[in-house]
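Coming up is one lone chain in structure tokens, specifically the form predicted on its own.
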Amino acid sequence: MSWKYFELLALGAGVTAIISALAIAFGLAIAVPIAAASLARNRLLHRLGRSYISFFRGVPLLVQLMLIYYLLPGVGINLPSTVTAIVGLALCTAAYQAENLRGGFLNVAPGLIEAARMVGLGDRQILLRIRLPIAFRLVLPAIVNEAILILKSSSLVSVVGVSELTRMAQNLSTSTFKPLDMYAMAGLLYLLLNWCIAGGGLGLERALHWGRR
């Protein structure tokens, strides 16, 4: 393989990494307080955090991604395919990482939050200095496995018209009549990125103290 296909290949890597990278981040901002909703006493917050995880969780990513790309210029929304695809992979891992986080809330310890109340603090001050940041923790290695969930599933993008690392090796594969050599490259990018992903979500653990000590 010359380098110049390699250099395209890289950079299709590249834009996989971004978009996984803003769809995991963005995600996680939702999954806190669906997750929560999820969690309320109050029946209507209860039936739209479950309504939202049921819906994103039940129709296929595919699915979601088109339905995204013809409805929201339908509303007079015209995004870029781009940001198309990161706001289709950040509502779907949403609702995957909204799961996991509730997990985690539930299995903090019930002392601990009558202690915050017992000193004043009230319901969203507990939510965010307490009970997020251990749920957190708990559900670590299930963020990670879904980050790498996502940087495997952002190939389906290519269906919104983004050039992201399938779609090139596609391109290239077409063009040099080499498909085994383009897709077997891909293959391996893929799995470096993985690998980072592996990597850092370790690193955090140990930065936390948690898990390997």
Second form
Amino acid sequence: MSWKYFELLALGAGVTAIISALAIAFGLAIAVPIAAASLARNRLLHRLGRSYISFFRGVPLLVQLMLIYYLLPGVGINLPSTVTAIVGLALCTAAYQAENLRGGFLNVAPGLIEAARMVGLGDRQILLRIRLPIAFRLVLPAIVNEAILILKSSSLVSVVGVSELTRMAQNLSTSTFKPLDMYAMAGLLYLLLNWCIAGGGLGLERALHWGRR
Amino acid sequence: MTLDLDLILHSIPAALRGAGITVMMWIGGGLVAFAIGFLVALARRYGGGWVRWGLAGPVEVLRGTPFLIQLFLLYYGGPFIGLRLEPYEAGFLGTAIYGAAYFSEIIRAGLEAVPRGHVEAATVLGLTRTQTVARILVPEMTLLILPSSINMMIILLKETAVLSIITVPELTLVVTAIGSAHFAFVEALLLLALIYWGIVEAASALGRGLEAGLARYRMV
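I have the form predicted on its own already, so could you send the form predicted in complex with the partner chain?
Whole complex next, starting from this chain.
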């Protein structure tokens, strides 16, 4: 296989990595209010949060991506396909991340919160300095896991015409007539990216280990 | 934007046929995946060193690459090594192999979670290894892996939508085809999302019921 093809595939892998990273970051940002809503005492908010999570976890990502791709222009929002893809991936991963965040938030040891209250911290301070940081540390492994899932799922974005790794491999296999080589190489690049995420996740977990008892 | 409700109503019969294919691919592929996963897990537990290593690699690769890439390799790459498959066959085989990798890990963890004491007790009582596996390990493991297996089956159900890309005429392909024929993508895709949502919710409820019903048999 010639070097030129590898270069193109690596370029696609770069696009895949950027799309996935942005989707995970935006997804986390969307997940926070959704997790908060699903934990809320207010009935309506709780319902809304749960419905969001149920819908985005209950519909295949491929269908969500196509729906967003056709729906947005229909309501007058015209975005480049790459942006649409990131929005779709972010909306989907937000549901999973919200579930993880909710679990992490509920698993913060009650003793820590009682201790904070005894020391005289207010509700706001307890939330910002005790609950959220500890919850984040608890859900970090789950977020890394989710990042790997999103990286793999991002291959579906090829369907809406984004030139990421899978699309690149598709184009190259039609032009070179060597699908076996191209898809195998693409698979290898996905594996490589996943190892990077897994390794980076472990490093981050260790770095955040300070002060842990 | 107005929704063409008539179109949605008229496409329901075709959608149901597509849903039938989806469910067949899902249940059939899932069962075969479970069976292969079970054998792989057993081989990795009782096999020799090279069996363990030989199986760990493929499982890692299958879990680390996108399902779509695996399907492309099988369907478009297969003919180059003499493996000519119809979309149905490639879809079914792809689902089974992909699912098998995940099920093998679930079952492996389940086998490891059965307390050593139970296995040792079986050995002391004079059960052979086959008997220990069939009468102690497998029944106890089945209940332990039930929640994650149900979860995996639901993931697999959603993954079958990807089969539409290699032209398996399942739910997604059928409904999006209706959408493009009538130039009503949004209606078709909304209908599609609702059908999947319904199937997934029903499957989850069924799984929860199964778990609750079998909970009393749990020994660990």
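Residue numbers count along the first chain shown, from 1. Quick caveat, the model's predicted, so the values are computed rather than measured. What we label the rigid core is the largest C-alpha set whose atoms superpose within 1.5 Å from one form to the other.
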Using a superposition on the rigid core, decide whether the Cα position of residue 112 changes by 2 angstroms or more between the two forms.
-> yes
